[in-house]
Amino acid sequence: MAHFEKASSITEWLDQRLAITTVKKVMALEYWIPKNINFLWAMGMVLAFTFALLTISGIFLLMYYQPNVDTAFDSVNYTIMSEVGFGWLWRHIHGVAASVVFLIIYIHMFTGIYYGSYKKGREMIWLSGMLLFVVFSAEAFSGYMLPWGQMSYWAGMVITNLFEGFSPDIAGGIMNAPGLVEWIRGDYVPGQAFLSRFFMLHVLLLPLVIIGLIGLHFAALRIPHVNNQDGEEFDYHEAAKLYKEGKTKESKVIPFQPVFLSKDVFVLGVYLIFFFYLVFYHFNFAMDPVNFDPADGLKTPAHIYPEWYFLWSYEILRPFPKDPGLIAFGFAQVAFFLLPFLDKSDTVAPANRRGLFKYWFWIMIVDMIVLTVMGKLPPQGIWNHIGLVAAVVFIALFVSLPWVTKNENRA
């Protein structure tokens, strides 16, 4: 049996049980931090408090919405919006929220690739960061269609109808392509049992799976310690150790809590002011006016389209025909999983000392604005053939890397 002394405070007594003073060393106080980054490091906390928000938020909704086929419209555009207290900000944090994540996890993820933070032992961060935005995909998808507008209701729809394509005959014939997307739905069409389906996803599952997978996340950053802007490789025991020793300017690192903590919530609070003065001023943005319509199973929307975070891959099906189509979306969607694998140098730096890398780095973001311009206009016309091209050249980015990569050194 463990030996417990007699302990003198509140305080005492819990750290013999549950380690306190153990976990906030490895946590924070002794959780080192190289110094040479900068504000682009913080996006993991912006990210973590707004993932807060968004729940925060969600649950005053929550007290409110009613997952129903015949009155989910109303309580969200007339009940929340006009008849409960602060309805109105509570919806319009959430919408906000919902879209502004998508904004930083883009920066997160270029960050990382820019400054090659996927490489060198670094693997599962990366993972578990392409991991966490395919369920934070999810949770927003399922949460675009809560609102049963009309919009809502006809994307649903067209992301389900995916499923046809994707899903080979199962067990014999046991489920069939279209079996798949009805059982997906429940119907035949999007109706009550989808919207049931989409609302325990939203407010359950999903979200169990984003907190695990941002514990995840974290551990994962504890071993190859966090990149720096040099990509320089050097001894974070010795460094602490001259840290501690009161050596401050002469180590490399800094403790996660108090000192980069403060600068994250310096950063935060800048954030902060931008995200409220969207919440008060330029909520629709985060709001598509089709969706004000209620949903009509008979009456399809002259354009169909997901949110802006989506277009870029939406725009890689849609000028295909459909099974190549299906094809280029398929890879779209693991093409950046697959980074650390096709990228064959074993260079740590940034982009802009990494040879062919840097050209391959802007053209795939410049790409990536381009397919999302593309994706929000109609498929007609010089637009779709743009489009088509930018599809291509995102395809081509990616087989092409190993070889971009394979010769490298650094400059």
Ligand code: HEM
The other form holds:
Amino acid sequence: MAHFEKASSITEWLDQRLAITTVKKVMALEYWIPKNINFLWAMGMVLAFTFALLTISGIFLLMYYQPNVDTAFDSVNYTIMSEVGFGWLWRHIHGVAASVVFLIIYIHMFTGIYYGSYKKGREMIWLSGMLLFVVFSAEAFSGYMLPWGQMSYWAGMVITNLFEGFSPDIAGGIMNAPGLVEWIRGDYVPGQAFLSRFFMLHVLLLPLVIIGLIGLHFAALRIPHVNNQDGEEFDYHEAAKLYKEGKTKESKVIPFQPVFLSKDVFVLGVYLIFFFYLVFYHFNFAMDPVNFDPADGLKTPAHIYPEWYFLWSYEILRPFPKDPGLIAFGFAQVAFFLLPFLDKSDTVAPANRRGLFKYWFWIMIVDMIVLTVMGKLPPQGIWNHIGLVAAVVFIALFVSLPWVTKNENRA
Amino acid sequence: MKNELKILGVVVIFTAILYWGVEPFAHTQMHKHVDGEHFAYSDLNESTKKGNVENGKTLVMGAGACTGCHGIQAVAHKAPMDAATAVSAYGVNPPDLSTAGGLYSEKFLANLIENPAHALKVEHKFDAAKGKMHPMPAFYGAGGDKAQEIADMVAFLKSIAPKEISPKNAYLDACGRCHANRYGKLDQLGETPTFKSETDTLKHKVAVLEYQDKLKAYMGKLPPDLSIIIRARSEHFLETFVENPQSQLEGTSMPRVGLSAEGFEKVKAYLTQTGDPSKTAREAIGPWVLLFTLVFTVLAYLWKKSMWKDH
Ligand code: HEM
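Hand over the structure of the form predicted together with this ligand; the form predicted on its own is what we had up.
What follows is the entire complex, opening with the chain shown before.
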């Protein structure tokens, strides 16, 4: 056992046992961040903060929510919204945060794509990020089931139906999964078993996985360091040395705490103004009116659509016939995972300085928005055609990416 | 700084287009657009007669036969039947008329008395020519000038309506015979009482269920509980739907209720109370929270500036 001297202060006492001074140095005071970055690099922290908001508000909701098909709706809409002090505030925070977190995730993702932060050593940051995206999606979907409104029920029905697999007459039926849908639901239709298991996933299993993945994501940032506005590679030891010698102007880095943090906190402030404006004055986009009608298995709503952040992939499924639609949908789910491997260029630079990739990037953004909007509109007439074209463009974009990026290496 | 604002501009523009597409634009494409007429009921006939309250009273309480079916608490007239008997006789319990003169449009009331199925817009269900009579009979006149007699009755109903009708009473009289509101602790029989014994609780429950069964038979389906309808439908939908249910749900059995604009505001106030009770708190706290975040942001900006000064 190590030898312990009597400590003369609490800090020293803790330091002897937990090495807090070293931890603080490694994690904050001498965690070097490039200076040449803009506010988009604060989105990661905004995400971490929003996740914290979701967790805290979720804990408050959990104290009154009842995962029972007969009482769930009223426990949320009556008990929490009108009987519990400030229950409405926690619910609005939770609902709005669940929607806004996806806006920030998309901004964060597209930032990574724009600046090429997914390759040349940063693949694990990207892959862990994509895992976060998938698990966040599952978390949002499972949470949407809990109020047991009309959209909970019918979106639950439609999405779990996807697990039926391909038609039985395709390839002798091997891609058809009889009984899988019922196994997932625990019943023939969404019911008590369904609600209970999604409740478990939403409040226990998935949050645990998310916390673990955030840890992995942060760890993956350590060795490659975050990227910067010019994709510049430089010697961190050199830069850190300059900084510690007091040549802060010449150095290319800043310490996480307090310099980088001060900017993060400012960006967070701007975000919070926007966020609380939505919480108090503009929340319908995040809390769909249709879900304020209680679940009714006998009454199909006129329009069934997922929350806005799933619409683009929903629209890659919808305009096709069943089997090709499923393949396209599966492709949409993995496309972004493959990005580091489809991009054949060694250049790490903003998309606007990368030849053809520049066009690729902006077409991709516009296509995602078109898909999202078409995913919400009723699948009729012209909307259906636009949706089909946008879906094909999406697939073509990812299939063509190796050729789009290959020539960059010559320059 | 300039660079950052430019980037922010790009992010904001794309976000705004996305928002416009999935919210305002998508809603115009998903829902039928119905123009309201602000409770003018322009399809109904306007009467120019000035009513006589005294004569109106005689008619309502006598030859008009209104009190044969309706209670009028305002003049201490009890309903001739209890709700259970009335629902068996008419399919729905005729409402108390004390507030009618205050809640309904004057024009609508006159037309209702003259021809209920027409005013209520349920002629697709009740066609006198085919022998399908509306449970509330049309008024055929008491021997004098029929239009004048109707104007008299309307004048009487207006004279007895209380100056202040509470939102809850407005709801009870205009919608309560068909729609429960469990968050407001109302069922089709009125306020849901709390009993000491479970037997009484269950007895009441059975009475409500029996009422609902008959109502279902009359309406074709059980009218939905309206506890939280204010969040489930847009304000515009509610207004145009109540003004004319057929405009939004063709062929529906819900009658045109005939509220005046003020009457509708009362009903809406009650629906807000039960379905969106945090509205006032939200509006009270919102500015303070936003002020806090604003101050926080300004302080954070000053901190950031001082930190980045030498960098
Ligand atoms: C949802 C929870 C997430 C959290 C809490 C989170 C947090 C962070 C943080 C704090 C950073 C460092 C600061 C910054 O560059 O913003 C970061 C960087 C990064 N994240 Fe995430 N992230 C999340 C999701 C994602 C997703 C979905 C992706 C995309 C697949 C992703 C990809 C990246 C990439 C590529 C970087 C490196 C950026 C660079 O090197 O410039 N992250 N993340």
